[in-house]
Amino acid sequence: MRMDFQKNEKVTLKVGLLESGYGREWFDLAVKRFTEKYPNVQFDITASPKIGDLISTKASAGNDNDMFDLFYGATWTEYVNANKLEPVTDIFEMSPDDAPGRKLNDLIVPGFNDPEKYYKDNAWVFPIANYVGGMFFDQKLFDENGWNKNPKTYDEFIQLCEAIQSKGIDPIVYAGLYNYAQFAFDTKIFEIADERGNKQFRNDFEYYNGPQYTSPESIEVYKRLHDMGKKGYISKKSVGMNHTQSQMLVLQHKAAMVPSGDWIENEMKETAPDGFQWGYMAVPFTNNPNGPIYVTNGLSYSFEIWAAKPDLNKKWAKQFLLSLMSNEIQQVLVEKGGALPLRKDYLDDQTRADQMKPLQKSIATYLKDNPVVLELKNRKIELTDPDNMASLKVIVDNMALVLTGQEDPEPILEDAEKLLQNAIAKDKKAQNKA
């Protein structure tokens, strides 16, 4: 899909830019490249670490002329429900300049444009950077012991845990205080549903239909984790530990793997010993070697387009967002900002691949070589009733004892489910969605 662009169409795009840990070198280069190619387009940029507050203020004021054309995406369902956002679905059908004839949808990492997960039949948020959760380890330690760095099935992962345990090392430790196990295991319900052929599962998840914590898929996941804990694969040291303490045990080789997010390398850089090389794997819960393997994922940077803007502005805003997916801009985001590449073909260029940090390369290689689904776990109903947070507290406060094999999961899941169902019933009634 190509849009008809006339370079005599002068337009100024107002941009609300978040100043974040990714810096803005990538964005400034993108603006430079875009205005070189399209000199008729100018940018009026407002940048701030608190840009979300300004976006909210402008949106609430109701002055569409004063609102940004293009802005950092934080809130979106509220704007969609109020018909305030422009769909970005058509951008995925367009071709980046450095990949003529190839749709962005075919180039972007799987999971970022899935029509089955659309809200009101469209994509509304354009991805720029994401985080990936999973299991993190020292590649050097794994290589020295001949341990499997890429188990393809659940059985292979259990065999890996057995091999690590036989060396007197705890296979897994995690921040039980904050339930960091979620970064490795929260998406496994989708794998179980896929393996069992439950095609209704996603719809039930998105709309809070039926049991959630006590669904057959959820119970199966927690039963497996409880069994892993009873066998000693998940260290009892996890109970009461924070993320830094658990990650330190991996740095000291007292444990082999720790669930976390891809920020772990930067977070622990001051304490990592010489020669330590972070690696990444997801935990397969399927025994189908062809997957799919669902990976915990979240958007850490994205853009939205305001609907009540002239068509000309929205057209050029979409073209600019497409330009952010060029591998040139991606490279700056990766090397200067520490982001993960969103282009599947990023590693095809050896020079780009060689410039990546070890963990970035490990994650990107894993995503490229495995049947991964990046799972955002988006819901289509928002729960505001206090019982929702109360149910989550039951999980966070008790799951360390379950995962270390000391408490049965089902009574805890049932307690959390009762609170959650109370919240669902009250919120659906309030929103007329029962």
Partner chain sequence: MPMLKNARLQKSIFLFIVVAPAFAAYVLFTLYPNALSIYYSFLEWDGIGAKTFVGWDNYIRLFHDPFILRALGHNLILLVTVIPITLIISLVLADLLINRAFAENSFYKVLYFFPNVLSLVVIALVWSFIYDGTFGLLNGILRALGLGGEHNWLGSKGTALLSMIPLYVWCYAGFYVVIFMNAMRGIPKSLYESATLDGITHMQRFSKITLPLLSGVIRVGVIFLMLSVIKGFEYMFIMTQGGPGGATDVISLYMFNFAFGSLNLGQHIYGYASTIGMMIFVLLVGLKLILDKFFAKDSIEY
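Requested next: the structure of the form predicted together with the partner chain (the form predicted on its own having been shown above).
A lone chain is what you will see next.
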């Protein structure tokens, strides 16, 4: 796909930039490189750690002139439903400057961006960084104890938990306050469905067909987690604990593994003791050593383009977003920000590969050595009825008690399912799409 870019087209792009854990060196460098190449484009940047609040306020105010052209993507389904966003699908058909003749779509790590899985048949958010969720641990502790750092099956993972517990250490602790277990376990329904040969499962998930919380796959996942909790593999301390508290227990070797995302190394870098080396594994729920293992991933930094802007602005905004996918900008994001590279040819350069942090390497190695499916868990329809939120509330309120073996999962899943089915039945959009 080619677009015509005239350098005499003066344009100022208003940008709402999130100042996040990834820093902003990558963005400043990208703006520098872009304005060197296209001096006709200027940037009016508003940057803040709370930019999401400003974006939603501007969006609600309804003044399109005042709105950013390009902004951090926190909310999107609501904007898409209100026709406020410009699709970014066509950017994936364009070629970055450092990979002429190759479409961006073919350059991104499979699963890190999968437009056909996105909402209403289009991509609306442009990925800058994706997180990978799973189980994080100290490689040194595992090596010292001879523990399995890469269990291939569910049974092997349970054996690992038993081995850890026999040393008087809690195998798993997690931030029950924020339901961080989701980063390790919420894709496991796909894995069970895959193992059982349920080909209809994904479609049922995407369109809310049939039972969701009480699907056989969901019940199986929660029963296994509940059993792990009852055996003490998931520590009761998790209930009421925030992410810092749970991660501190792993740093102090009071617990061996903690579910989180790949940002954990950066997040805990000030408190990690000398010699602590973060490692990564996904939790296999399959007993087939050839997998696949479904790994949680999602957007951790993205951009959106406001639809009600002049075409010229939107065109240049897309060109700028494409420029963010150059390996030069990716390198700053990876090395300074701690992000995982989105370009699959990133590791082709040995120097870049060597510069990655231990955890980044551990994740990259895991993804390379295992039959992994990066799962975005996108739905194709959105429920807006309050009962949907009420059903989520039942799950969020009670999951820590289920996962630590204190409450049986089935009554809770049934309560949540009733509310969810009410929401599905009442939501006209859902009915029309089903």
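Values in this document were obtained by computation on a predicted structure and should not be read as measured data. Rigid core (definition): largest C-alpha set, two forms, superposition within 1.5 Å. Positions refer to the first chain, counted from 1.
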From the candidates 69, 129, 221, 409, the hinge of the rigid-body rotation between these two forms falls at 129
Per C-alpha superposition, the smaller rigid part rotates against the larger one between these two forms by an angle in degrees of 22
Superpose the two forms on the rigid core and tell me the Cα shift of residue 353 between these two forms in angstrom. 2.6
Aligning on the rigid core, one finds that residue 15 shifts at its CA between these two forms, in Å, by 9.9
